[in-house]
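This document starts with one chain, in the form predicted on its own, laid out as structure tokens.
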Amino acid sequence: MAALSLRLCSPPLLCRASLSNGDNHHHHHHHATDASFIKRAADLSEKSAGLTSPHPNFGCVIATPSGKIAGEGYLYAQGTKPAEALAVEAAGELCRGSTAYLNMEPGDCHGDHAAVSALLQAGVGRVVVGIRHPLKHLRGSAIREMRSHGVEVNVLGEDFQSKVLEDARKCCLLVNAPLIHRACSRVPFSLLKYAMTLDGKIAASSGHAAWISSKLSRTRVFELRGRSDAVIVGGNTVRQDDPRLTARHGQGHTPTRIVMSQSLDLPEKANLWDVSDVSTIVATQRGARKSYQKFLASKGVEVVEFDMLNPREVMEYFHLRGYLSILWECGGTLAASAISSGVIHKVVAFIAPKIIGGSKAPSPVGELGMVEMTQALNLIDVCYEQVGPDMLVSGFLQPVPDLLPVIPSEDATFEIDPSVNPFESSIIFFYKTWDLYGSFSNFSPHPIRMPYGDDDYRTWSSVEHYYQANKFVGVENPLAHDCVEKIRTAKSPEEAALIGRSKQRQQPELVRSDWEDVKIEVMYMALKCKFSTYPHLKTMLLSTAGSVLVEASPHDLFWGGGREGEGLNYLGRLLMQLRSEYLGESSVSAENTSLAL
């Protein structure tokens, strides 16, 4: 049967006036071309979704004045070559005088302008940007930089408005919905997925649920998982279904599994307790079943306790951990709680042409406290698609935010609350590469050249690549050598970390015996090389003089600050030590200069 694809869209996210009647055919054609290439850039950018997480999606298309595609590229992951640089390499000499189409404004690490530089050096004459970067400290800076070099930069919807441009702009908002939500709220972008029968049941009265939807639909679910940072279920799903929650496509990204359970009334044997390939985190109420918590810890499962275990608290915590997108595959009770908490942004429902009946058979969403049909929640931008025998209905419960909320300036804040002193910057937090001080992260995209073996040097894509590989250096075992090589050639810092950590967990005999003694020194040497190699990073580090540097990972108790400040913050300590050494060198240098004078 031919696939049926219908689309029903409610009004656009923003209502903008259409172009005046005087707008001529040339303008319309120009806009249609821009819209078409921007949509292509958005589609391209989506290719990276789920390969390594978390990361924004960037795509770039370079088109010649005659309208032919000369080159294109997409960002594989944070810490890899920018989409713009890849597109420029592909286009070569054809870049000169061409137009570059970007689904989103480049978001280079502070002081590192690789994406913008690639476009400028290639001689691109015009740049069309789908949306400005949603993060406040990056918003507009790349656009200003390109304009300052004489490049014409158009941002969709800012110079002209039309239906065709608005549709293209919407594609750009949707492809980076997780990042936009991160910028505008304190919770990750959350998608609720379920499969149900035609009469609205997610299981039989007995609890049996395999399989409601078709194999084709289940393949789509694996794809959804592969594009998410984490998959979340409740305790009941673990007890009834014993899920694996893997992406099952054999390669690329597998999301973290999260279980929410207040009582920890969970089985001792469960597929989710096997963390050899992917980690599991159990979120529970503080003090719940301490002996069972110890059992989970012995299996390598991380347990996080909450004073109040509810979806909003849990999502705010995972937002702090840097998660951008969460897939909820839970039962009706937890789904209702998550919807009521306002943390679900999109719903994806697979409806199978089956009827199972049963007054006690569970439904996908439990009690929401609504008594009249007028209270029902309406989905926005609804899409219908046939997947095999099933119908896939999806839509948003909340629109994708279009702009950052207006944040008052320091002066305005001081007027509101004179006790806030904008000049007291005693602590500087950093964590993800998109943070203001994200370049301090060991995951930042700054290659380093370090000694390897007796008299050899090698280039490592990031500090994290070098650090993870060193766990296995010098071990007389071919498997250890293979591991070093796999880490060195990993396409992103996230992948390097995944390989290093899982090998260390699965085959501890491959890890060098002195690792615990030398790991701080290894990290320090790599950081020193990085900050010595890149002058703008050294300048940024020196600009923090007098401030405490804290690696704000809430879950890392060694390199990070820990959830409630209980971490050792060794990364922050090493950076402060390095800063102190640089400041000492500059003061000695200044002293010598004055003596010479």
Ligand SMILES: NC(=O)C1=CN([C@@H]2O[C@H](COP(=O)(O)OP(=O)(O)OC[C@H]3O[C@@H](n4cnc5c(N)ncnc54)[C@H](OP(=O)(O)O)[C@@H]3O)[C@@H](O)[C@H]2O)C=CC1
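Numbering follows the first chain given and starts at 1. C-alpha atoms forming the largest set that superposes within 1.5 Å between two forms make up the rigid core. Not measured: the values here are computed from a predicted model. Compared with the form predicted together with this ligand:
- Relative to the superposed core, A100 shifts its CA atom by less than 2 Å between these two forms.
- When the rigid core is held fixed, the Cα atom of P478 travels 2 angstroms or more between these two forms.
- Superposition on the rigid core between these two forms places the CA atom of H446 2 Å or more away from its counterpart.
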The other form holds:
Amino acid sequence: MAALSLRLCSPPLLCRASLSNGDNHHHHHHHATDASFIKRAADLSEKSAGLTSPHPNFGCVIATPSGKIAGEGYLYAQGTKPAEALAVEAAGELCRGSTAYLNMEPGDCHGDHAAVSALLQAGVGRVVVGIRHPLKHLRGSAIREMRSHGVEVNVLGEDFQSKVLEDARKCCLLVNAPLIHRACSRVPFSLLKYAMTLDGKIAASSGHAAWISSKLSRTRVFELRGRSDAVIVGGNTVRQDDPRLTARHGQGHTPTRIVMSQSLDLPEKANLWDVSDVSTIVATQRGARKSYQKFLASKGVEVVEFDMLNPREVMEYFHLRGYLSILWECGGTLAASAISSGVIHKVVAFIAPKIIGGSKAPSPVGELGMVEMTQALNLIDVCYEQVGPDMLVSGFLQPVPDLLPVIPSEDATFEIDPSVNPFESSIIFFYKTWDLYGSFSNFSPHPIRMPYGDDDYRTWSSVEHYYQANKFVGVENPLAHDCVEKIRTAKSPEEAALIGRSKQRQQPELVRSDWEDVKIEVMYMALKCKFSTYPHLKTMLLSTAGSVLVEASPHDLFWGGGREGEGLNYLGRLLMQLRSEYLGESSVSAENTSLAL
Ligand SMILES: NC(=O)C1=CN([C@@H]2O[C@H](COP(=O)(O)OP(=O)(O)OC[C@H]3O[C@@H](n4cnc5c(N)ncnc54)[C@H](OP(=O)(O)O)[C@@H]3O)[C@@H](O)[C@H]2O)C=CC1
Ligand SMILES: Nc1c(N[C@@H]2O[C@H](COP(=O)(O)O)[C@@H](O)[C@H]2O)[nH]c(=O)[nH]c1=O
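To test you: the structure above is the form predicted on its own. What is the structure of the form predicted together with this ligand?
The next block holds the full complex; its first chain is the one shown before.
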């Protein structure tokens, strides 16, 4: 299984990294077991949700070689015993030689190596990790430490082509979505929740809104609150509803309440000004109603003034205060403003089977400035669930970013190109041939001469031509031979790609059986030939030293980086590897020269 981890340093390993190899059967068996234990770890990791304030979710399952669960654990709150240590305690003697499943790489926040030490001391033989730690300063170090102690560590996602493992990895991403957002954006993870009637109103035209959704739905809302660092509403909701915004399940975590109000034209008496159990923060425009600000302060309500009171500024502020997860329970005006400033990641809508009517009655989202239905924002990964009489529809406005593939993890980057410091590197994107660095694209018009058949050489109009044709090389079928010729003589790289892909889809029997094993190698050879043939391309490649190269293809999730960074970026990786080879050669020749002198 070690071959599954991404080691791009030496070409012989390339084909092993491409996975679907001879012992498929064996692997599939492992994949299913690994996937189910990782999912279990992800589920466990969420057990403290609602009970403690949002924190990174860690779960650990220890399984015996025969596949039985020996022990489990999850991190209960910040500063409590690590999941791994709890699981090791529960499993006792059964740890020796077992496999530990972690939804996420441990983060050694306090320098005591508690999680890793527990696993090492217990004699765990193998560790499977769902995702690497998303925070830069922790990412990769626990994995490196365990490997350096001889433990086999497998990270999902570095084994991309198995559907079950991808599903399990997705669970790991979802369960720590807020933390992942923390790692790659400057705002906390935000969820917009509203309750509306079947005719799309969030209140009667009078403004009365108690209640649209059922009691059961409202209990679910308390749960959502319990999983958030803060609940936020606008001034109008305070005036209209006088909400309490507490998580009234008797116990557990209660979020801070935030009110955004420009005017500070707010009541003297409001439930939110009672801060005996939970705190309230009012975010307002600098200089608004100073006397009222004093009044709030006397009540114990914190007032924060902003030069520009808008959702983005406010969210950036709370990000800096360490908030991971925010629940927006505002009306349509503020919701629209939050959506347009791009701070809402997920939407949760309770739809009650009621009709209230009213052409002036408010709706969940106010003006977004869109004029055509084609501009509508589409939710991703939508879920539908019945809650009592209501329907709960939820989905993402922005996918959970997947940090792993595009920017290889610290270890992987180092293995691909030791000269790149992942903490200081910039990213160079390339895709269309006419853009800056467009010559890195496989569509660039740089013919290559490559061996064909036994010792015959042929010229291919582009790397793409060569790569596509190779899918059908060596197959004993005249139709396969035709394909090769059609691709070789295709007028453009685009047409070569089109023929190659459609033939592969329509007539998979024409594709060489070892294609998945050799495709990375084939690509690497073609790239090497291209960059060695054209000195100016080699110079351009060398000039990018220190940067991470990413093919910005939005569709190709294997060779490219994908639209949201979800792709594996193998083309970028191979170019970085080639670059590092060239850098190595030039330093060797420089050494030789100095010796000769
Ligand atoms: N069914 C449901 O799920 C819910 C229903 N409601 C209902 O919605 C109605 C209120 O809707 P609505 O007025 O939209 O709600 P909000 O009060 O939640 O949002 C508008 C208010 O937010 C404040 N605000 C501060 N900064 C901004 C900004 N940049 N952009 C926009 N607003 C900002 C302003 O307060 P200020 O005026 O003080 O400056 C503004 O009046 C009520 O009838 C309430 O009952 C509300 C929440 C949920
Ligand atoms: N009317 C309405 C909701 N409205 C939201 O709940 C807030 C009231 O919270 P609290 O004072 O804590 O009960 C209110 O201000 C608004 O944000 N929510 C729902 O799930 N269903 C409903 O029907």
